[in-house]
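First, one chain by itself: the form predicted on its own, in structure tokens.
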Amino acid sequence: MSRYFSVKYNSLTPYVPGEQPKDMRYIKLNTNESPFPPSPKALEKAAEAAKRLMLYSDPECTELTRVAAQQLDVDPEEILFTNGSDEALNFAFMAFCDASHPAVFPDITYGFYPVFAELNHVPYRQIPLSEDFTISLEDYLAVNSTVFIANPNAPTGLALGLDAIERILQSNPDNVVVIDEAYVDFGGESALPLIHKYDNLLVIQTFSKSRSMAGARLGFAAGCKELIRDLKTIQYATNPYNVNSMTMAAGIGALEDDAYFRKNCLAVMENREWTRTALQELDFTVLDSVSNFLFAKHSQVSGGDLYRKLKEKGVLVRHFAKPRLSDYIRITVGSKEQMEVFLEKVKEILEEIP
């Protein structure tokens, strides 16, 4: 870093995104993207919006908010659209965390949580997952901190039920509980209906996964009107035009094409279960994911070796070097054809074991 870099960020360790190869010679199963293109309606509306790019985008996302609120059964004042769900998460750390309201989240979860905490100089505590990688409900009761829980969690794919989330909300009435639902559309149960019951609940979702818009950067936060007003204060203090016009239009098209969305989610879930069964038959241990990825390990090949050998064979998966995770690989669930190639390469690797 340069000698001009502020000392307040000297110890900041940035988030490390998954590999994004430019040559496209890989089957990409490493960053939990959708294997399906965006909805034709989304593409059509985005192309139309491109004709008006000389104008600023609507900072209120008025039409997108109206369509989403109607579909999600919330009031327009209970939802805020952001530049990807990462921006919504950062806003939450900025708005609801400080020295008196530290953050708490699992030690194995979305890697951006500690980055956002450090970026915003928020004290935080990481709670170890149980031995089976589940979140222990008791660890989050009456913690007197702002709670961040990815549900389903990443990279495990495991989820808490709504009864557990309600107990966490009830036991932390003076703190916001943020439920990050990036993967909820693949078999999880959304806490979104609970925002009308608990004024300390903030639910965050994304269009990146289930709606095939990772490259468009669109997410949202939903909560009571007061929480959303807090987030809007942060938005207008940083970047009022945070969602561009084409993304906004694509989001409307994606929401209006509900049949396309549901068909793709179902296909991913079917491919996930088919792949899970196939891996188990190959002597893999596979967690019970309800997301669009699988977390798996093999008794005879380390996670690092599997990652490297698969990459050599043209298949990218994700490997994490943390001690409890190093035996595992995280596999994005792609199309049936992609998963067939993945399994073929896995079998080749296993056959090469002496």
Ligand code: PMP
Second form
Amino acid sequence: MSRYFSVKYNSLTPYVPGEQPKDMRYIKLNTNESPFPPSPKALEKAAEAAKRLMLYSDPECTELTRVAAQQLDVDPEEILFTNGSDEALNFAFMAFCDASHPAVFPDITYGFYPVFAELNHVPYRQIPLSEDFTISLEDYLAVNSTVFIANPNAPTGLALGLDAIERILQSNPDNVVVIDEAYVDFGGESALPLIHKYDNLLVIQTFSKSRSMAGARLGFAAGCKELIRDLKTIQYATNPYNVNSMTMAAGIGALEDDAYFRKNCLAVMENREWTRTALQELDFTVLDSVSNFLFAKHSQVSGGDLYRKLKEKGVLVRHFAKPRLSDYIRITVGSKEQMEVFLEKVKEILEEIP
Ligand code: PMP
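Any chance you could show the form predicted in complex with the named molecule after that form predicted on its own?
Zooming out: every chain and molecule, the one shown earlier first.
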């Protein structure tokens, strides 16, 4: 740290993204990206938009917002597009948390939540997940705090039902409840329709996973007009041109190619179930994921050993060296071919056990 670094950030520990190594070609099952390329329509529209890069991007994302609102059956004023859903989450911490609205979220969840809380000097409380890694509804009733829940949760892949989310919304009427649906398209149930019923609900989604656009950085927040107006105040106070023109155009192409989106989500879900069964046959315990990753542990090999040995064999998965998580690995569900190689390497590792 330089001697000029603001004391405001003395204790800030930044988020550690999954590794993106350049030393060799890995089968990359560590950052929950899609194994499929973006829709050809998205690529075509992005290339067209590149010709106008001398102009600033549209700070209102007018056309993308119109297309998305129509598809999602919401009003354009109920959506705000952001630079990845990480930005929407950061905006929510900035807009809806303070000393009298501290943040609460599970102790095991997306690792960026505590970082955003620290960055914005928001007091926060982490609520332990149950023994079986589920979120206990009772823990979130009348908490008098801004609630952040990833649904499905990461790295577990487990989801809460909409009935539970409604109870949380009803019992916290004076606080915003943020439902982070980064992985909802792989079998979860979206809370989006509930934004018309609850003015304290903010739903956040991303184009990074199910729409194969992680590198383009596109996400959005949806909620009642007042909440979205608050987020826009933050947007215009930080970076009005937060979504670049190529990404905006690609986003429209991705939304218009609904068949491609559905086909890819289905393929990931099929590969997930196939991989889950194969892992269980190899004596793995696998959580009941409804996302594009599996969280699994083996009876005889530790999570750390599995991670290291798989990496040596050219397959990257994610390991969290933390209490309760260190026995597990998180495996992004890739193409069938990638999952076949992954399982082949797992079998080799198991055969090497003395
Ligand atoms: N929420 C969750 C639960 C995530 O796992 C991620 C991706 N790591 C994000 C949000 C952010 O995704 P992005 O910024 O790419 O939209």
